[in-house]
Amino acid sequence: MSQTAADVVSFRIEGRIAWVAFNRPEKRNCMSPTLNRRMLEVIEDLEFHDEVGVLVLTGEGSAWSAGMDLKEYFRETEARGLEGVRKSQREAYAWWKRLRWYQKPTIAMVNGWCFGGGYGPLFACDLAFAAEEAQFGLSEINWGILPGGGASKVAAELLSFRRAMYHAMTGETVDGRTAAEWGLVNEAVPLSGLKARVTEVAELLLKKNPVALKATKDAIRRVREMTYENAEDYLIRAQEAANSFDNEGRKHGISQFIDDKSYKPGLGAYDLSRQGR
């Protein structure tokens, strides 16, 4: 994979963690059609990369993403008519959907502003950590539209009914601490410690069985929309499929617990480095 200094998406791989960033700091990392196309290319190339076990999505500069670029994403695409609008929508939604069902665990590291359209990739990531100083807002109401592109769905999924209504109807921002309290992110820490905390969580995930991680994160997303009975049936089939695909990994985990007594599942993961022995 190659990139230039002018690339709208930056990335690097360190210790099996892929650090991917919105790279339009002068525009507060607003998402343009160009950025959306490039982001899909980058995450697709990293998804099955042998040196990547976890993907972290963040932003260069002082923002995570201030949402969609009003000039490039809205005005310029609308000038091309319905065809232009639909094309730009597909380009954005394509990488958000790809991220929701990504092969590797994903973490949103929200280092600054997260507005409007930024809620799409925020929800797409499996986990989310924010700087206490970060600002979150559905600003669409302030310039005369509804929170589209999935933003209203994200608010309704992650927030209580009353908080979702207030958040969407007022356009007021909340900081990272409030975002964590409301459930928009898992946790908020001071900006100075944000990368260290995300690295800690990423390294924890790297110790887990990757097949089980993929099955688990898919299961949590799927069962939210199912009845209990349907979820129960789905999970039985998903477990059978995971066992069939990675039966050796499961056997090693059970053996290390029952035979070797080298770990306790409730307190940590089995030793992946011993799996190939």
Given for the second form:
Amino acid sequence: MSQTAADVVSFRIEGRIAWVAFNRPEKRNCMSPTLNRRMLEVIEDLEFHDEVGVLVLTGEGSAWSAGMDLKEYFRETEARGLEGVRKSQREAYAWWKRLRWYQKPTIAMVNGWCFGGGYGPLFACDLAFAAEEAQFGLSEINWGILPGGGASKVAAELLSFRRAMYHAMTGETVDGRTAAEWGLVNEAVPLSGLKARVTEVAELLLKKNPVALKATKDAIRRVREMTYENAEDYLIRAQEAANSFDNEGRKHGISQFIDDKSYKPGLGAYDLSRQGR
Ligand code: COA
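Can you swap the form predicted alone for the form predicted in complex with ligand COA?
Then the entire complex follows, led off by the chain already shown.
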């Protein structure tokens, strides 16, 4: 996997964290078809990379992402007719979907502007941390469309009904602090401390059993749409399926607590290194 100077996606791996960034700062990291195609390639290459345990998605410059590129994603693809429109939609949705079901835990590190189509990858990440200074908005109404590409769904999933309606119908922005209060992101911290906080959370995740993490994040997404009975059943099957990938992990988890008394599961994770990871 290599990166060119003109790449619209930047990435580097440091301490088992893959830092992936929208890299069109001069265009406020809005998502063009080129960016969408490139992002899918990059995240696919990183997904099963041995040196990656957590993926962080952030933006270069003052924006996280100013949403879809009004020129290249909307105007230019519309000029190519329905075929062009559907193709560019599929390219965008493809990498958001890949992130929603990504093998590794994912964190959105929202450093600045986050608009419209940006809510797709925001929701696709398992966790989200924002700068207090960041601004979030469903700006679609301001230029005359509905919040598509999943943005309405994301608002309805993450916000209360009244907040989702107000946010979508007015197109007003909210800052990172309000986004955290509303549940759009987990937390907001001053921009100067954002990377340190995200690193801390990523390092916490790196200490957990990776098979259990993947099963857990899928479970939280899946059970949202299930009845209690279906969820109970799904979780039994999902744990049994996880055991076939990693039958030793939970045994270590039990033994390090019950026999060795070397940790308390209520207060932290068992020592993965003693399991030979
Ligand atoms: N699509 C296409 N181009 C965009 C863009 C978008 N979504 N967002 C920013 N740009 C371009 C601007 O056209 C400008 O290009 P130029 O330098 O060739 O003139 C460049 O990025 C910088 O944008 P600018 O508006 O000057 O930056 P700013 O820092 O003053 O404002 C925003 C930042 C994000 C508030 C503003 O760019 C904006 O409102 N963008 C659109 C947000 C939006 O509605 N997105 C659509 C969601 S579906």
